[in-house]
Structure formats: C-alpha cells, structure tokens
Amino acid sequence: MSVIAERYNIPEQHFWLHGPRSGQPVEFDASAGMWNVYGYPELHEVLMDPATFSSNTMRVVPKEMLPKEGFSLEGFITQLDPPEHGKLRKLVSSAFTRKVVADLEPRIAALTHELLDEARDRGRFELVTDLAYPLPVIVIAELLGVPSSDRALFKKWADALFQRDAKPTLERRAEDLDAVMKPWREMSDYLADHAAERKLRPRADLLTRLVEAEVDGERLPDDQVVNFAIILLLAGHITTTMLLGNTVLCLDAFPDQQDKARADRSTIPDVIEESLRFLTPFAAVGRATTREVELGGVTIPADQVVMGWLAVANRDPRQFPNPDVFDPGRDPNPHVGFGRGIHFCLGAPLARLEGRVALNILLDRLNPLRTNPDDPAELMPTPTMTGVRRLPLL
C-alpha cells in the first residue's frame, strides 16, 4: 500500500493510489459497456489522435439515454474534434496570453495574503474553504467579469456537476447527465443573463470578448457563447483548487521534500509538476472511436467509448521509475495532468502561476505545512477527479 493510502483516507474508486495495477495496458470493462486505457503510451497514442479518437462522446450515447429538452453541447470545447476546436481554442487562447497570465501575478499574491488573513482572524484554517477554493474562482470570475461574490452559486452548481462516487458506465453516463441538467440550465441562465448585458454594455472582460468574438467571419451564437463561458468558469477553477490541496497533501505526506521546497523555492514548480503525476486532479477523459483500431494489443471496434486514465498513466513504471514516490527532482517529468495533444488544458499556464504563488506565500506563513491528525482529509469520492474536499491545517 502507498504512504498516501495508508496516511490519509483514500477512497476505494481511487484504485491507482492502493498500489501498483496489475492487468493489461487496455481492457474492456463489459459491465461498463467501455474500453478503459491505463498504460502511458498506450493513453499517449489515444490523446494524440483525434481523427481515431474523437472527443464527441456524446455521439455514441443513445439517443434515447440523453436528456430531453435544453441541452446543447455547441461550444462546448471538450466535446470538440479539428476544426471546430482548433477555431474556438484559438479565440480564447488569445485572452490566455502568456503576458495576460503573467500580469495576473500581483492580484494572486494579494488575493492570497487577504484569504490567508482573513482564516487567521477565524482563528481556524482548512485549506480548502479558506483558499484552494476562493483564489481560482476569484480569479476566474474577474477574468470573465461574473461578480467573484457569486462563488457560493459556483460552488453549489460544480458540486452538483462533479461530485460522483460511482464508476463511470453508459448507463450511470445516461443518469448523470439527467442529475446535472438543473444545475447546468441554472448556469446557463446565470451565464446567457450576463452575456446579454455584455451585448449593451462592453467591458474588458473574456465575456465581453466572446460576445464580441467572429469566427470565420461571424459573431459566435448565444448558446456557444454560454457553453464556453461554462467550461471556462468550472475547469478555469476546479482543476486550481485539486492542484493546491494536493500539493499540500504531498508535503505532508513528503516532509523531507517540504523542507527542500522551503530552503529553495526555486524547486517549487517541479513540486507543482510532480503533485499533477501523483495526484492527478482530472484522472480521466473520454473518447469515442471512429473506425477500429488496434491500442495496445487489442482492437477496439468503432463507436466504442474509451476513458484514457490520466492518474493510471501518470504512474505507468514503464515511463516513471518508483511511480508511488513523491519526487520533484524526476527528470524527465512527461506527466499527462493536464492531458496532452490539441486538448492540452487552456489554462494549464494560469493553474501553475496560482499554484506556485499561493504555496510560495503558504510556505512563508506556515512553517511547517501539517495536516491536523484529530480531523482528517477528505478526499472527493467522484473516481474521475482526485482532489481533497476538506483539508484542515494545524
């Protein structure tokens, strides 16, 4: 069993943290009606082949399994194959610009300091109501220009999103999707009410600039609109809040590599680095095939829905020697955390620069970093995302 597993209280769905996998690089998970892809370079071939892999794996639901009425996946970039996608990345990756992100510095480092105050007058800390949380979607909300003091709403509505404890199957797929349509009308409701004023009212915002947005010539359409306003403000702070608490997580469990990342902070993003390896915040993604193909000694058919496990791969011995040790100096560190090919994570480069900040200033702050033995972690028990919902500090 891992340090991690037998120090905090790892849930069962989280199988890749209980040891190592024994069983092929792909297998068919019959119950599941799916294909599931755990080796690395058999998830690499997956991620970099989108013509094979799709990304639309709603096209193989059936139709009687998706739900009624309201629900568009129009600009919904995860959903997306070439050239769609490269069309709509390319417009919001200029609103991701590496300078847009640097100048972000400043307000991070402040926010941090006024979150980290304000749980000190409290007079208790838990990292992830009192930071991991309230930094990213702060940020987020005031890239977008949604009010940040709606985080209560996010919260409630990415909860009501992600929160799963069920392994993933065709069926399960069909009833969440069914649990999620509340939340989801909810925030489109929320998101299309402020893209309208946007259309009166201008702003320097990333909404102003997707309403205001042309692609091949015309303006995008209310519903890619608001479904790309969706993914920005869930994934611009979910992926953000897993990183910061398990980094955390780590260096507890790791002192010996906290005590290196305080004496030379210059260490700290491969600490970054190797959390996103160890505990993956996103630990799989779907894809649905279109022809057969041959993965890993196996043919999969057409129309088949594959997971590529992220949080498998990114401990695969075959590419990471000791995959259950923490260890910020591996070299090379070709992890997949943040996925890889055409859908590399948008914001990979804003999770980092909040990353490095806030466990800059949590380091300076808090020395030693040390969970509180009388009031465990707790993990998320949904199986495809690793990340701690509750993580008091001493």
Given for the second form:
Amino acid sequence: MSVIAERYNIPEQHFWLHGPRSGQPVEFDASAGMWNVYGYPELHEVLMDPATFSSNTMRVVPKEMLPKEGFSLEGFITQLDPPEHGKLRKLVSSAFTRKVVADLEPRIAALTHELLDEARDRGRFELVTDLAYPLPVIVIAELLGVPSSDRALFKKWADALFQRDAKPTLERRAEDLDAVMKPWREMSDYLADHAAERKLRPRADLLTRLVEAEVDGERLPDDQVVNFAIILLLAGHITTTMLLGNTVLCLDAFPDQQDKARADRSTIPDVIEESLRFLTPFAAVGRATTREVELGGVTIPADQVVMGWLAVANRDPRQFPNPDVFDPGRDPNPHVGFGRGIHFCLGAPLARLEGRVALNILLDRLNPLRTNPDDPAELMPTPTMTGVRRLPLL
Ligand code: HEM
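Just the form predicted alone so far, so send over the form predicted together with ligand HEM.
Okay, now the whole complex, with that chain kicking things off.
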C-alpha cells in the first residue's frame, strides 16, 4: 500500500493512489461506455493528436443523455479543435498574459498573510476553508473584476458543477447534466451582466481586457467572453485549491522533503511540480475519436469517448521510476498535471505562482507544517478530481 493511502482516507475510486495498478494502458469500460487511457506514452499520443482525439466531446454524447433544456459547451476553449481553438487561444492569451499574472505576486502574498492572520485570531486552522479555497478565488475574482465578496455564490456554483460522487454510468451522466443546468445558467447570467457593464464603463480588469481584446482586427463575441470568464472563475479556483491542499499533504507524508524545502526555498517550484505529478488535481480529461485508431495495442472505433487519465499516467513506472515516492528532485519531471499540447493549461503560470507564494508563507509561519492525526484530512470523492475538501492542521 502506498504511504499516502496508509496515512489518509483515500476514496476507493482514486485507485491509482492505493498502489501500482495492474492492467493495460488502454481499456474499455463497458459500464460507462468509454475508453480509459492510463499509460503515459499512450496519453501523450492522445494529447498531441487533436485531429484524431478531438476535444469536442459533446458531439459524441447521445442526445438522450443531454439535459432537456438547451445546454451547450460549444465555443468553450476546452471543447474546441484547430483551427478555431488556435484563434480563440490567441485572443484570450492577449488579455491573460504572463505579465498580468506575474504582477499579482505582491497581492497574493498580502492576501495569504491576511487569511492566515484571520485564522490565527480564530484559534484554529483548517487549510481549505481558511486559505486554500479563499485565496485563489479572491485572486481570480479581483483579476476578472467581479466582487470577491460574492464568493459564497461562486462556491455554490462550483460545488454543484464538480462535487459528484460515483463513477459516472450512462444513466447517471444524464442526471448529472440536469443537475448542473441551474447553476450554470445563473453563473452565465452573472458574468454576462458584468461583461455588459464593462463594455459601457471599461475598468482596469481582465473582463474589460477580454471585452476589448483584438487579434487581426477580430474581437471576442459576447458569448465567448462569458464562456471564457466562466472557465477562469471555475478553473481559477477549484484546481489551485486542490494544488495547495495536496502539496501540504505531500509535505506532511514525507517530512524529510518538508525539511529540505524549508532549508532551501529555491526548491519550492520543484516541490509544486512534484505535487502536481504525485497528487494530480485534475485527474482526467475527455476526448472523442474522429476515426478508428490503434492505441496501446487496442483498436478504438470512431466517435468514442476517451478519458485520458493524467493522474494515472503521472504514476506510469515506464516514465517515472518509483512513482509512489514523492521526490521533488526528479529531473526532468515531465508530468502531465497541466495537460500537454495545444490545450496545455492557460492558467499554469498563475497556479504555479499561487502555489509558490502560499507555500513559502506557510513554511515561514508554521513549523512544522503538520496535519492533525485526531482530525484527519478528507478527500473529495469525485473520481476525476484529486484534492482535499477538509484539512485541519496542528
Ligand atoms: C486547461 C489543469 C489552474 C485555466 C487545463 C488542462 C489541465 C489543467 C489538465 C488541459 C485540459 C485538456 O487538455 O482538455 C489545471 C491545474 C491547475 C489549473 C492542475 C491548478 C493546479 C488553472 C488556472 C486557470 C486555468 C488558475 C485560470 C485562471 C485553464 C484554461 C484551460 C486550462 C483556460 C483551457 C486551455 C485550452 O483549452 O487551450 N488546465 N489548471 N487553469 N486551464 Fe488549467
């Protein structure tokens, strides 16, 4: 059994955290009606070939499994293939630049201290509620220019969209889609109102930059601004919350690595990268085959749903020796925690920055950084997400 599974109550569905998996790198799951890609080289093939493994997964979802009312992910950057994807990615990248992100460092540090001060004054410290959730949400809300005081609302939407328990079966997927319609619509309306406001009264925020973004004389249509803002608001906090919690779990389970990181802070970026490999927050990505294709010794027909298990590929011993050991010294560490290829995470610089700044401050202020054995960490049961939802610290 792996150190992590022994120490924490890891949900059964996160099978890759319970020790080495046996089985083939590519397998068909008849109950879910989809193909699972677990091997590193096989997943690499999938992610680098968008012509065969399309991101437009809605195309292959049977109509009866869609919610009754019109719901479409069409036009979402994560669902687009070339050439549309490249055009949109260029436009949004022109607003969400590395400089916009790098300039946030002092604000992220100040917020981390404020949140930790508040927790100290309350006399208890639960990492998720007190820091890992509010920090990235406040940062992304301020960056977009929507009131961070609305964050209870964002949490309600994000929970409704992401926190689901069981492995999806065909019937469940239809129910799940119905359950997400209401929060989805509320969130779209909320962001559409803010975007319309920025058109009338521009401000120094990312929503205004998105509304005004122009590449080769083209601007983003209104619905694309809203779609992209939705992705930022959701991706901008759920995943980074998981990254922070997971990194603390890793340093708790491997105290020698915590000592090393504390002694040499230049290794913190490597700690963050290894945390992304070891406890990959966004465990799987979906694709749909456009043609029959050979992968990992099996033949996948056209128009099939393919789940690419980033979290499992990140523990493929063919790529990472001793995958169940948390070792920030891995060099290179070509993990796929942020994906690979044309859809590589656009928010990676922000997630890395938040992780580095917050972890440095946590190490400054808490020595040792330890979970509470009398009040153990709880992980989210959602199979495609790896992250704590409660993490009391000593
Ligand atoms: C895409 C993971 C944080 C915005 C992705 C993908 C992964 C990922 C795996 C690729 C999806 C695919 O191939 O289908 C993560 C993780 C994060 C994180 C693990 C934190 C630890 C963020 C943040 C933002 C963000 C903070 C924005 C504020 C995006 C966007 C895409 C994306 C816009 C779509 C890019 C495209 O389709 O071209 N992310 N993400 N992510 N991520 Fe992140």
